[in-house]
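Take a look at this single chain, the form predicted alone, given in structure tokens.
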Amino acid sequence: MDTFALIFGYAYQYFDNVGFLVLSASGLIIIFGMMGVINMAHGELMMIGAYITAFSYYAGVPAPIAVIFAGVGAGLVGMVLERLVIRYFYKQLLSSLVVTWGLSLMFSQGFLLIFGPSILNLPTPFGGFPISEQTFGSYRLVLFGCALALVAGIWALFTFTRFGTQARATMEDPAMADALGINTRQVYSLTFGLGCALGGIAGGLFAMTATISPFFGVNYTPLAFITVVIGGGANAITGLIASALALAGVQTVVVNAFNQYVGYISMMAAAFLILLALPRGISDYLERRKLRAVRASRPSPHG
């Protein structure tokens, strides 16, 4: 194999991975990061999506079609949670965490109940291209593009829309923002109902990829919370970004180094050490430096 070759496809798992774990854990960095609740129900959410996207393909609907179609039922079935089960946990971590690992519990067996322990398969689009002597899927690349745009819309939603502006009002203070004429339950319904949709929309996307059954979310939950945790709470954009890139990195170093086996477990021991360095995650790290940056830079009073 060349050296372009070589490169290549170390960039290229690089970037796989980076997009899976972004696509992964997206939607739940927003329900924890902002919200306070661990949403152990989030894989049963991208479950959701995949099945919708597989009837909607199926039934003639385009794929990208079918994708967006798994957002908007996953993201209903986020808000129907929200309104009768989650907004009486908000803040309140071992509680959500015990709640919404029951209603994983009865999303997985109820669909394992209604459609049959029977899977799924969604053929992978856009077919692949060569390097050298090597083939490479396309549709991963689509992969690392689709998660780079969710990261983008979501910080822009969040940055420049009034709903953005009530969502981190909400998150920031919930009593004065009630005061000051935000309706907080709303704000709160919405915010859960945008998470569960990116984790639909993702479900919905790695159906291409991988076999549905009712237990697809397993396969995706462990790492999306790995990246979540990393990343922290402080800033839910910055705290995904920066936890991606660092675990993508370990990964694909390991996984060439040894196999897939060796580089899960080694994320794992990653995860570990910088929790250790970094108990209250990336973003939390990044923002107290900013702070003391903003700081340094003002001129003192004695000056």
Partner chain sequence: MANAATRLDRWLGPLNGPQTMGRGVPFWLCFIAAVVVLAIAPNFLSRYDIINFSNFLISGLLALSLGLIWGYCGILSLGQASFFGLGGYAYGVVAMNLLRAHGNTDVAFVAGILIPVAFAAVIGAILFYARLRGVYVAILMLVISLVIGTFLRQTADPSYTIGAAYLGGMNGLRPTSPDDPLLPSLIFGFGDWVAEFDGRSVSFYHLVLAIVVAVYLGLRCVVNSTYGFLLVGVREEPERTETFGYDVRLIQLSVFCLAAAIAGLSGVLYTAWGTYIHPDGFGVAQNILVVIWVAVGGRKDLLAALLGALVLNWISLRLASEGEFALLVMGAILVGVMLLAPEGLAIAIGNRLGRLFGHGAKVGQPAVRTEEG
The other form holds:
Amino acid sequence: MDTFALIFGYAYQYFDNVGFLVLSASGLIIIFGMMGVINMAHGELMMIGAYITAFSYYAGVPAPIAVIFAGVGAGLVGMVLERLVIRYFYKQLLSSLVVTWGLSLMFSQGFLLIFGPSILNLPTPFGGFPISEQTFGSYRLVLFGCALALVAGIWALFTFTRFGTQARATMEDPAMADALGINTRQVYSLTFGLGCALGGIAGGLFAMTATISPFFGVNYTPLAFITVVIGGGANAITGLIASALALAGVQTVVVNAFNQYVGYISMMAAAFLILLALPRGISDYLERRKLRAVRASRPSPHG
Amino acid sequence: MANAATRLDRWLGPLNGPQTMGRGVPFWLCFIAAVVVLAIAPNFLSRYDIINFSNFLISGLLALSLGLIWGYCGILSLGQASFFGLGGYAYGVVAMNLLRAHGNTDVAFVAGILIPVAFAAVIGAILFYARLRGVYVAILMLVISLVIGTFLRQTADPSYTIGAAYLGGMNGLRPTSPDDPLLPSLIFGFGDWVAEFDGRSVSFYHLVLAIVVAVYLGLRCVVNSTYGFLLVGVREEPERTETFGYDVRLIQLSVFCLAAAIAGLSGVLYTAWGTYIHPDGFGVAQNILVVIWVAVGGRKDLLAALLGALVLNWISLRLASEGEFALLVMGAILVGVMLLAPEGLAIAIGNRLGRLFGHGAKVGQPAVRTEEG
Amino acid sequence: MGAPATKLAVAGTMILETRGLMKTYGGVAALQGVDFALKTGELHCIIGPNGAGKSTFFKLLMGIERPSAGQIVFKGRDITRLQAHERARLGITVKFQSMRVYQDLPVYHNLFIPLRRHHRAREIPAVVERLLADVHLSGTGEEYVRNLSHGQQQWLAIAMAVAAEPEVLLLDEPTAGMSAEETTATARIVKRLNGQGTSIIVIEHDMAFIRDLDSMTSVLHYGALFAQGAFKDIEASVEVQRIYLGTL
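Cool, the form predicted alone is there; where's the form predicted in complex with its partner chain?
To see the whole picture, the full complex is given below, headed by that same chain.
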């Protein structure tokens, strides 16, 4: 029984960590993979999502609806940003990095000015369940479930919908997509909005486990970046999952062996090592393997 | 006019070249006048202003360090303040330990420059020899800075001491015991000759001014030398530069270390100026400010980056007396400038002036091309 | 004639050789075992349809990419594992297909960078003058490259490769986007360089240009050497014509 509790405890932590990384990085990696922009304001969009959730909740909106509000709100903010600022910085990786960082500063400082440094708290729903002598929070499992659902949703969106087809065509070759009559500007705008909406939803979900302040985003941003960077831009979804699985593994083991801080450092170190081995990220490596497998199974065109 | 410029070029030798804005007689006259005005400023400004000006100039050094790698070599570091912070901590730790024995901070001054360089050499060797993409380098530098900051924040435990220096967590560096010396200002000693520069004094201001002018002129020589053209070569076409027989990774690593030295020097001066250093030096705000100064001034020119730091610091200070929105305005200025004058305000103005004086635009004209990550 | 790649000649007279050079991208073979040899002082053209592996071949020779298998030998020394800059120091350089000129530097300094490896700074202005005259760019030294026309940038790219003073020069489509006169002038430059002792490999699509050069020619097809011989024989070969018409 105790062994079971121990194993369950590790598994619980591991999937909690995976869920955390997937949720905080999903929006970021979509924008990076589809548009080649690393959105440094991602954490602040999560912060906006958290505030929207908190205010809606206190206004009497049920928590799940409040989280959806957060997604819609952050998505709209994202689309406005795309129209006003981001679209001038496509294909300029470094400049887009800097300009979105400026936006992040404006958001965190703006919220600080409006709402002050005081923090908000939301109750964590669903209580807990006991295993052996330990109690585990149910909400963490809900978060992991949400992470899975979001990833599945993103995959379905890009695989089955018209928007998904257009987005993939645009990513493949913007000029060609344009020539085929796809409104690439709108695709970019929607993709950016979608990425921001995912950030808002993540922020809304985390709002129930963390304190909400204008600097809410700062806690998530570095880990989200690390997840994205080692995931790579070649295939957003596989990259996201692979890197979350890998990093969460490192984190779970090291946190249990040492402490939170060493766990944090070890994730950075692991990210560093993975990048040295696979400079373009895990997804690029997986894509190339897949390609090789596909090609190998086909007869060569010239025997 | 052209003749005078050529004569001036010969006269100024390595200081003048197409890599820096301002090469003509009017420019150098203005430059000398500006330095003279800054030098005699203590005669007509308050002590409070002078103390602040010292800090602005120290920020200017940090801006020069980022401008050098980002503007000239295309290496964006979002964590340039980590070298600044490391320099500050290194200076403080060494100074507090050696002050009694040496009576000066010479070793601490040197350590505050060399330790960031050593750190940059290790990190840079990994980043550049692995040929990581530019975006990844930029973000990893920020992460490294935040990790160091997080580490220092949790050093409040009394066991975190290095000899006479106690890291002190959030409160910053302080003496281990009441008997140990406080974090000192700069004290240069050479034999019997000892010169102390209290951070609040006019002499410190003059020292910092002299250092900034020297670093600026020194970097002008660097960027207008063969090495400087190689830096731009690496920024523009790294692969092409490599196929001419230059080791691009080595060029990147060396300039990264040089920039770390300047950032470290800036950290040393900052620590000596306020006689304190704390983990916030590694935080997001400090790192983003450096990027803002350089981007708003103009990354492709040294003077533009320097002016960006001086002017924006001055604006921040003004705003600080009005309320808590200095950082908000800095963010807005950054976004606005990136949209309207992507090459930076000082460069845009400089190019206007250059045209006015018949030199034509020289630096950082937006080229119709996309940058590589 | 249309024979498969000729056997390697005796080493020693060869400046650059490849043995079984192979490159695969994700399972696709871009080059499959190329045995190629360049004689010292030779001018050699490589032709072949798009996707035949010509540019990949150059990237491997230069060290921009690593081969999946095989060997590259320069003057009897195995350079397969050397970095691009190390090969450049031994005396190999390339003009890329895309021009890769320094857009944000003046023309003068575009040449300054390659020249500085072999010359003192004060000798360089005179050399630049001469190089610019060769490629019809006299008087443009102060111009920023971004203000030059496409054709002029192509000239500059060639001049930069020449300025590196290589023993082996790899020219990837030197005449792309050039007019007929410009192409003829380029052929003159290439032949003169070759006359001065530089060994040169040229990748081209422009048959008129290759006819002008009138040199040894190899045909690359599906990543393998398909034929090798004097240009007029290659031109007459039925198989080669078929490759270009795509009916193989």
